[in-house]
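Only one chain is included here, represented as structure tokens and corresponding to the form predicted on its own.
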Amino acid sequence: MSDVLARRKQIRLADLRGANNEGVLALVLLVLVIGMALISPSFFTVGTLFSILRGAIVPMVFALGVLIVIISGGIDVSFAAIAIFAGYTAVKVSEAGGFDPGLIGVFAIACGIGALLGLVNGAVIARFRLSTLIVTLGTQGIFRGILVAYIGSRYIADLPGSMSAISTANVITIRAGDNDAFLHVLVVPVIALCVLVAWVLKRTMFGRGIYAIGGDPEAARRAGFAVTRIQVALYVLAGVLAAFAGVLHVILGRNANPQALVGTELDIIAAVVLGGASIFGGRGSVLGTVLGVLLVQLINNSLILVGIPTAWQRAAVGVLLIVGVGIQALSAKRQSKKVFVTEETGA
């Protein structure tokens, strides 16, 4: 009977810490948001809240991108090139024409110019099976280069009329005397494509043929999955993905700058491994990435608060990444050894 109610309490436990650790990075993000609030009064607002969630709104989108990469076993760092890219190209093709194609128009063009740059990616990694992280690592000096030298080097401050309209809209807005709080309307489609995205991997063959090459390339190919297919269509997914966060960073910045969103990658890859997406492929979900950006918003959010240089953001991103990859590594040996205590015990 002791031995049910043991099962019982550990299956209870293991409910409330999910399948990729989301539990506890819930139960660390309530902590860090308690401490926070101990030791800045001013921290627990709704005015905080809402600048954080508007932190998030671009790093999100470039997560949702990684964590299929990632899930499927590889690694993308030409993402935040991308999204200048097709940002960039985007507002230059409205300048030089002379017109506003409208948000619809913006976005399809971006969205565009990301699908092909994502083709190219994946192309090259799916037909020559090449180390994704050495492929993106290539395409990422390619495309700018090929943005600065080709597209333009200018800083551009003056947006298209329906990119300006948008960038001071809010959502909600809760007047409180001089300390106003305002949440951005571009979190709706933010939310929106979290959702799309989590059904895609949990409700589509394509989102399970992902889970199922990060797992095992050839056991996924053995099990009837079109690998190549689904490796390419991944990197354009992704592609289209960081050009829709490029042009949601251009209308925020309220400019278009080719310079823009170098050094970003390692904030979002940190978010991705610390939402429980597992760096050897097959794990991870949107629940637990949506967690680790947020958690990281706050962590730069708060060292601001308690006043440590903004240089130590840096740092502190770094020693989470680590941490979230030790905290795999760790797992992974640990599960090798209960299988293998089970074949003993087996055989």
Contents of the next structure:
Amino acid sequence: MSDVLARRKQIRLADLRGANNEGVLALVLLVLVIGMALISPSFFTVGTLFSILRGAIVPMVFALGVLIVIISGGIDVSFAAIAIFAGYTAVKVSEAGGFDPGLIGVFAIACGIGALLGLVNGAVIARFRLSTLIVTLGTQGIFRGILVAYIGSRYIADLPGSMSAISTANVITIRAGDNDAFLHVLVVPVIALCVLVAWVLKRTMFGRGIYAIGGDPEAARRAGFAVTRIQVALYVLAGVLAAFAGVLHVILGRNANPQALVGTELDIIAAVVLGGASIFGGRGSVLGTVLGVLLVQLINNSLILVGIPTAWQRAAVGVLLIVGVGIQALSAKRQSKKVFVTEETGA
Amino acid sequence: MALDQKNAGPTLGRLNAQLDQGLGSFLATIRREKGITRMLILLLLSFAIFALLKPAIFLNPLNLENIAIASPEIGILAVAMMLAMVTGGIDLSIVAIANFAAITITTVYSGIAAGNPAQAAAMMPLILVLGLATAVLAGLFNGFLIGVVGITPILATLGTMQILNGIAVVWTNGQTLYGAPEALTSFATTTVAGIPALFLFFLLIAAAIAVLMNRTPLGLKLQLQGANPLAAKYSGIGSRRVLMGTYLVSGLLGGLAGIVFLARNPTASADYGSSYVLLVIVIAVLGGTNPSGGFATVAGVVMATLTLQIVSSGFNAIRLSSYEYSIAQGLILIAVMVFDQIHFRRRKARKDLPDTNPVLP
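Switching forms now, from the form predicted on its own to the form predicted in complex with its partner chain, please provide the structure.
Everything in the complex follows now, all chains and molecules, and the chain you saw is the first one.
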């Protein structure tokens, strides 16, 4: 998928670098892929592509939730806590009830919980207009605390049958001797979610409202958007997406561990920001986010292939973040200077 | 009045007037700095609650000493976070900086001590300075990214946190390092007049930062910068230098916290205190720091540190888990912010103040 996207963007790069630098990002991805292929020919296989895609499943859904929050001008660090809260509780409920609610049932339970927790975030943020970083830092502690203190601290290895069945299902299997390539079936709902979120952001009033709030809440209010309602709704949506990702994480990992997903928040935020979303709100796209997530996954994957220990991943993502955001910041600075100069000469 | 003065002598009269004036300005200070009164009430209240619930465990001198020994590392980090918040920023990298300094010191010290223990002991001050220097460098890097390049503080310090933490993981192989300088460990166990030396060290640092904030040009500038960056810019305050200075100092404080880490538990590791980032933000906000910048008091932060430490040890005394403590932290944080916001709105409605409390990311 990355190749197709990259190539299509490459052609248009001459006249268009994309509204949120998607073109530049695609170019970086392309250069990286080519570079990796030259350094280590074994990298350039369908198997690698599929494993990168598999690795991107959970981060991608997280990133969609973070994207809508960042577009609205906020930042959310509680989504990983929501995800594991919802995913673990759904498994725990079906285990305690002694029944298998089926895949749809598990997702429904989890998403319901996610919506509820997202509502808590949204209600506090929208009602009292507090700093989103600090509110979600607070709720992160609350959600994680409640999960471990009152719901369960035990690692569950026996998932309901429907969940464990899908954890080994592949949508595409290519057998080529010892280079078997498997594309996990859960890639399909993730692609569908990407399309859905892109559609909501581009084509619905709710989506345009999120951009408007991110640009300027007061202006959005005067333009007739119900700012408070949209804000609450978008945190609910972010909660649902996080819960969905939580179930995906449980399925792919084949266990439910209440201590999982701690500390992954910042990697996701880094990927979304790399994907061109502005931390000040009002800017960002699903396409850019997809590219950002793939870039981070590619870096994580390729470090091993080039012989750099995986321990460097954290540092590499940090450098990537600073370079990516630094370039954005510097170009924004240059832009504002340019405007200033033309204004002066004009006057 | 004049008669009184004649009777009691001029000296006493002047003293009286002075006292009167002093008390008045003291009261005015309290009224102005609502964070301090509120914190004082919260501090006494939390102490009283746990003292009443479990007097035998909570009022045990050993427990009180533990509170005093555990507070400094968190308190120093909270003061650093407060500094960044006063300028309207945030420093997520502060714990990573502290760990990095601690790892540097441990590695260098145990490396020298392996060959020649006496020489290592003699070079201790130099090694500590080296650790602080790495912390200051990291702080300067933050300042460069934020002030010169123009990256948002959240993202810049997020990046430095990842980088420092990543390097620390590689450096230590993800393991805990032993062999911190013995002198530091013995410093942690000394007491002066019954008060742990570490705690006095914390108060000393807090006092120094209070002087920096309230009595120096940099302190004034960084408060103005946080209150209104645009106005500060047009007033000729070089935000670049102010931000560099701020993050340099917060980096230095991170390094000092790293030394306290080593003194308290003589090991260093990349993931020590990973939950401190949240805790330290909670403390800074609880202590009356405005997360949108412009306002903070060191005294408020010191009292908030003690309050949370009391809650933590009180939870221990009444046998609640650390997860319940994390719930309490989150609830306290949100409750205080909501309370402030309602208070602000009421004040705004009464005085018809302009809406200057922007929603920050």
